[in-house]
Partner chain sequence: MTTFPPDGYQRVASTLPGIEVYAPVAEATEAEAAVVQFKCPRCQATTAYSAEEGGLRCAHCGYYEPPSTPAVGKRAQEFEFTVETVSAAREAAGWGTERRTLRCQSCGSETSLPPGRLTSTCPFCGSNQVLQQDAPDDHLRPRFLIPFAIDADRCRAIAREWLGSSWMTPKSLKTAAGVTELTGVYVPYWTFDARTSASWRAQVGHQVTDRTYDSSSKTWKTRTRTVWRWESGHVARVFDDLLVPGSDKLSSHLLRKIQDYDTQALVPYAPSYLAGLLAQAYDVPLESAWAVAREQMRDRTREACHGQASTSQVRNFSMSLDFSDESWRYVVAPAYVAAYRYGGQSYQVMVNGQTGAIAGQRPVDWTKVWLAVAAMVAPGLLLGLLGVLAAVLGTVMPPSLAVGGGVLLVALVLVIIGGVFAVMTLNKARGMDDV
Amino acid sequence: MSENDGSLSEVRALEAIGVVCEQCDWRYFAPGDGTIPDVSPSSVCPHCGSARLIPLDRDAADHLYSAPPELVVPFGVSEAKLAQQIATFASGIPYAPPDLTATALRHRLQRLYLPMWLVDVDVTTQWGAEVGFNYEVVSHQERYADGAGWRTAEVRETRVRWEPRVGTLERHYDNTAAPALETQAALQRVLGSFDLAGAEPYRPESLGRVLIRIPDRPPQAAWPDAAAALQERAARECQIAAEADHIRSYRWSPAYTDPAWTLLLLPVLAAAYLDDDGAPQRVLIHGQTGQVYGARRGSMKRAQRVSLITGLIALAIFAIGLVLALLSLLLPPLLVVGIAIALAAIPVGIGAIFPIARVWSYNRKQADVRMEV
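Structure of this chain only, please, in the form predicted on its own.
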């Protein structure tokens, strides 16, 4: 956090504000010039896609400044890859809703940053572990080969020698990450992990008017995750200090002092399309890889219209056949033609149920897709 101790003053200097969605209650931090992004569709909530954002009152927004952003992972997906991924998402859906098009999704794209906690802390502890050292064992095996008789083959095997170690550790650890959202695990499951190596110092003016999701998981709730990550870091350092190849059964009883919490921002893009009922269906896109996640649903209304039209065509064909069959009373040769046309209406009528059945089957297979983040 040493490189960005001025973040708090920078945030206040720019008069950034907190905003909230009236419908889903997701809360955001709006950096920049202190105004809510007001150009459509940026004023739409990226979470529910169906409500506009309003300012938080000052008391509710005060906690925004207690843990300012420190690092930000920049958007890295190229425009070409983004367009390709969106086009792939919007294609191959039987009777897709009219609003589910690559053009509509790209028009509604919103950039958004999701938070992770970063904690700096001093750790003092006694530790103990078993460290392992690789060594090689050479042995010989006798093998019988047809036509060649017995042959001796040299076999090399790597084994591990385990030895106990104890020691004292006094360290300052910077930027140990922990989830700041209750849905962090779901986010990583559907979009994949983020490459944090390219994280840059947070500069409010460089982000423009991109919304930042406010953590819904306080540092106290995130601490167990941070403590587990700190133990892993300490174990690796003790392994390196012992010049060992492996470490196991790492034990410690740490004392933590001077914890300082800041935020790491992860880039995502949000979009939405309107389903049959006019309700927005959210789509999330990984800001580095372009991985797209969202519900892909066929339109039952479109399928029903196609089925209705197909059914009417079948009925019209059958009526024509029936009329020709009746006219055969005057012109007997028309009987065969009328029967043939009437019979042709049967497969057309059966085919009328295919659009509905296809969409129902497709949507059923997609039913396990839930927007959990």
Second form
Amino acid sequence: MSENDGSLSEVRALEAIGVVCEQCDWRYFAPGDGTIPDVSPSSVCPHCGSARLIPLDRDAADHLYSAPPELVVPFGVSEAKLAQQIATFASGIPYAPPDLTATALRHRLQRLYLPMWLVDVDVTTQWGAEVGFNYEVVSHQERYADGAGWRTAEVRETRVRWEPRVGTLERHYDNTAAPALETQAALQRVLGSFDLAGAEPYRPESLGRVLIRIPDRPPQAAWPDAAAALQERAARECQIAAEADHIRSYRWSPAYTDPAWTLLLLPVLAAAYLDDDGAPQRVLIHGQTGQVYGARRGSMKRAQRVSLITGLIALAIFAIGLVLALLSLLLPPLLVVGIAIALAAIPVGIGAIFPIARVWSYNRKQADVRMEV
Amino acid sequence: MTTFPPDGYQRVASTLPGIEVYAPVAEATEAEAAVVQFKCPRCQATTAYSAEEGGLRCAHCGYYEPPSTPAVGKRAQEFEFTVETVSAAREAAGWGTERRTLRCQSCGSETSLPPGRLTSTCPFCGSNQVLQQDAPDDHLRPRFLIPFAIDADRCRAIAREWLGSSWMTPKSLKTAAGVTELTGVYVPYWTFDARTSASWRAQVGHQVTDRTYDSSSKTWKTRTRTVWRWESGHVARVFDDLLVPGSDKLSSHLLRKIQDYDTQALVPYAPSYLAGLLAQAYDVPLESAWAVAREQMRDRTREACHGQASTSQVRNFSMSLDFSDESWRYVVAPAYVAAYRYGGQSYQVMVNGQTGAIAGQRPVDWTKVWLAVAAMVAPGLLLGLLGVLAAVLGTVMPPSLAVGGGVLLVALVLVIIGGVFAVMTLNKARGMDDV
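Output the form predicted together with the partner chain next; the form predicted on its own has already been displayed.
Let us now look at the entire complex, which starts with that chain.
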């Protein structure tokens, strides 16, 4: 397990080349000899779903952190569940764009690993906190009813007694996770958290030809998050050391030595469909749970087409009614029929608005779904 | 963190290597001598607690030692009903029942202390001694006490005044009755705090008056009936320092009458407060006292629930009540137990050593009482006789018949009024020697 101090111009041990999307400028490691997975070299960018990926220029590649990852969370969602999740995602959309079908999405599914930093570090500190100990008290509940008198029940309640504690800590902490992407928090918010307990040691062959997102957050930037996570771990351990049931108001002044940074890879699947304007709409799927996230947009063009046809039908009905009304000059009984037919055109005409209104309303709700990842 | 570990912290066990844990040093529990003796540092005479001054006073040379602990009042520590404490209290039910032998450190004589007694005065050399008795749980020792604020002389005066304060007692009682024994004793009490939260539901009766026309009699008739409506409500009560006597050796009737102690005067327990006085350990265990307190609390809460009903007519009343924030203290409070003899009989008196409230038995001069009763009913009876006489005369002088009837009516009213007062007087007289 090789670890390094986090400088970005480090090891070149990961057998992969850096590639970049021509359109969105997202960067990936493409494992292997530089060929882009699956549909090389015309593979689409999992982020924007449209543009081609091209190798990074030499200058940029020189500044990549390319040490092999330490841990990998494997893809765990079954094919059946994936198909069901995608089918659910693609269904129930009013006037869905022609490109938004379960089949098309499944066909475009692309596996992707998102990085997270792991830091190993020695921590030395003095600490202080309030620790809580559970204890039970005996209380009473009483019931009274005329005729029956009082009935008493003894109940036990758990309360917490808080006591101050101070101490020293000299511990080594392995694999404290910190976001390696600026959008990590947003990603976890929409897809849910990953079960890191299932992480496996990295083996080059286990990655296959799956793209790995290149961290856009250097270890220095990720350090505050790592420090917060370390504090949380230390607080929990101090609670255990003090044999307490709770801990609060934890304070420390840590000194960190020998930090070593490695990567943890999180599995996601990406797909995309083209909306009305031909713009790719991204869909992301949690690689462990199958949770799908993406904007489900109805096709306004299809809705307009249906509205237009319905409007024309209404117009035709109205015209027929009008003609019959005119003919009533020759054959009076036709007047009533003509008026009835003309009136019937009104609800049909109003109904013509419905497809547009429905898609407009549906898309407005979907406007909240933004692809931040 | 400048100095580490901070003052007052000591290292405690840690379950993880690499982590040291320091906890505050437990409050120093003074190494208490089994028996504390009170000797004047100047003349070696015996010192005793002075209720007037609030400290130790040597009657021989006048040396005075002020009290060592200031009043903490209601801030006095309270304890929760933890499972451990409740178990310890159950086990401690017999605490204090063993007879203890106290060896006087002055003259070496041995005195046998009766059960529950915590203090003694050596009968041979007069030394005051306080026994620091062990309890199975540290909480179950008196941690706080209300000091004596009234000395024996003032108490004696209060008792004298009280003895002569009623017309029902013999005239010579105030002067003839010598209060033979006036013993200052610290009486054990449990104090309880709790919140009660109750929800109730009941049918509440409302009087409704109907007016109907009776066609047969061609009159309007009024009928009052009760309409029952369901009502419900919620009551929350806070109980602070509810006192329950911890002694079953003293009359609970008298203790209740004098227990208006002000817990603001609570001071941390120190043996010097007990010097020269008697002190009893509790013999009503915590659990039993708490049951008594809970009963009082729930009854008062039930009364409050009844008070919320829109009328006083209530039926099918039910309520559920939760206790919370329950806590307790074990304290000792000052009382004087006095005995005096009169007419060959012995009578008991109890005086609150803090407030001077007094309760007890007094002999009744029944001649006075019966004379008073006779005086109350006599006017009515005499008037009745006159009325009968007038009525009899009415057989010969018809107008006096009407007069006799009127007099009889007035006599009846007077007899009733006199009878009520007579019964009240007799009850009061009977209650005077009731304990």
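Being a predicted model, the structure only gives us computed values, none of them experimental. Basically, rigid core = biggest C-alpha set you can superpose within 1.5 Å across the two forms. Residue numbers count along the first chain shown, from 1.
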Large Cα move at Ala255 between these two forms, threshold 2 Å, rigid core: no
